[in-house]
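Taking the form predicted on its own, here's one chain by itself in structure tokens.
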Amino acid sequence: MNEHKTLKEQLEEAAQVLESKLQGRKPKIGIVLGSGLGPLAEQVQDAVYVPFGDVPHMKRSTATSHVGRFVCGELAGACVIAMQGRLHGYEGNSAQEVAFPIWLMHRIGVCTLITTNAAGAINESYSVGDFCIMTDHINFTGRNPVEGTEPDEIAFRFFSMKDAYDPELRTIASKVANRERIPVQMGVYLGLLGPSFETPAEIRAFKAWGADTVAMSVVEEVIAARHVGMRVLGISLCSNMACGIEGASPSDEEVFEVAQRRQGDFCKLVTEIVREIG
């Protein structure tokens, strides 16, 4: 981050020039693309890209298959802005610029979050190419994007994250997702620095935690845009089982294979999510 600006400085300026580039587009529904799920921003309509190199303080995405823009546009009738790829701890980048484009997308306007990523499947009664709603989460990066005192300038930095991944949204997943007879589990989410996939120790551990899936992102980004009073809605796709199930040993070639597979049924889904969030 910029030493000679606040946060909240940085966030007015990245502002200004984002607002710029949109051309008076308004969005208010946030899309985050993970790891080979960047397709669906080729489907949005009178589209604009904007790198995230180009807005001030943003860094760059330099994850396999992302992209690394915004891209917005309409999409199923409503205004959304989508991150076709993100940025990542493990990519050096300090909780709050993981966080950035998130308070960034906030302060434009948008209201609602829905964040997607690839994960490996700790619950066994899962499989390869299954999607998986977010119901919850488990923090284990040992970071947290609103510690210091300038996240305390944006909102308040203490809050609750009941109910972080919002009820409503969540139904509204399972509905569409019934309706297109596309297979979705619910489950509780774990997210970690990375890059390196987890052992089979911590993939027994993380089970007897609770958790289902576990991967290398979002989790910074929802308590990003939970500080912020943004609703959340969470889709992982199950690209592998977790290290050791089935005796699998997770590669990113797997994962962006699995993604490529689903691609079509992703779409559809995301689309029609936004379509009934309106």
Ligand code: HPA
Given for the second form:
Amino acid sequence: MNEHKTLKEQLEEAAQVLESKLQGRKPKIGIVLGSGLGPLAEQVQDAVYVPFGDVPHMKRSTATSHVGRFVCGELAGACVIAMQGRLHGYEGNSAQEVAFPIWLMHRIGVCTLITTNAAGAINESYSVGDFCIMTDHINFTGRNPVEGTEPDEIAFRFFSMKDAYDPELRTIASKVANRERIPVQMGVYLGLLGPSFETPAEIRAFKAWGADTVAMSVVEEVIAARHVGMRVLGISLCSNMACGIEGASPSDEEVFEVAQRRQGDFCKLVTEIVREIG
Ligand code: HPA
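Output the structure of the form predicted in complex with ligand HPA; the preceding block shows the form predicted on its own.
Full complex below, order starting with the chain above.
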């Protein structure tokens, strides 16, 4: 018979396995690498690789270009753990399943989360290829990973989402970008479930709500991270203009093509941010 394990028990089991595979490494910074942004993981030195499937209770990644493994080692003098590929709701994962690796990283000692993605730009003053530091978000997934009784056993369920995107980390990220001459914007991110791209009418509505960028990830991770008190930095690569903006009609190919083109600056930006906060 399959005995039900609570979320807390599952996290404890997963943490034990992950920790043993890290062979003494003690990462303090977690990095989630979004669509087409995985190559940063190749710059991690003295790395160990742990496929998501080797960690009990963790779902596997099925999204294009998302390798689906943890990469732990040294980046810019800091011990980091990167998720090369993430779990999305549109892959059929529940909000809690999407959040699981975030809670897991926290459980093994990670206190700062840098989460990244490719996003559509709603703000017309942005350009394709710009990076955008998230200042806040609108959760339009209709879901919340802290829902239910079990997450409440990990940490209290009512917590503030003010300054969810750490103001100090935002300042550091923007200073690093300016120093490295990498174009960055600062804006409000809207996360939804996908996998269909938005309609032009939806994008007009989101614009009226104050959203600057839109994509299909990040918000559930950030809610989970704040639930357990992690500091969060969110960075999008504007891989396309959102549907209907300047006549755009987004496609997966465009997202990956731009991510590939902007990989160099992305790696430099995140590495130098890690060096500052390390
Ligand atoms: N919409 C939703 N998700 C995305 C987009 C977009 O325009 N670009 C990259 N991910």
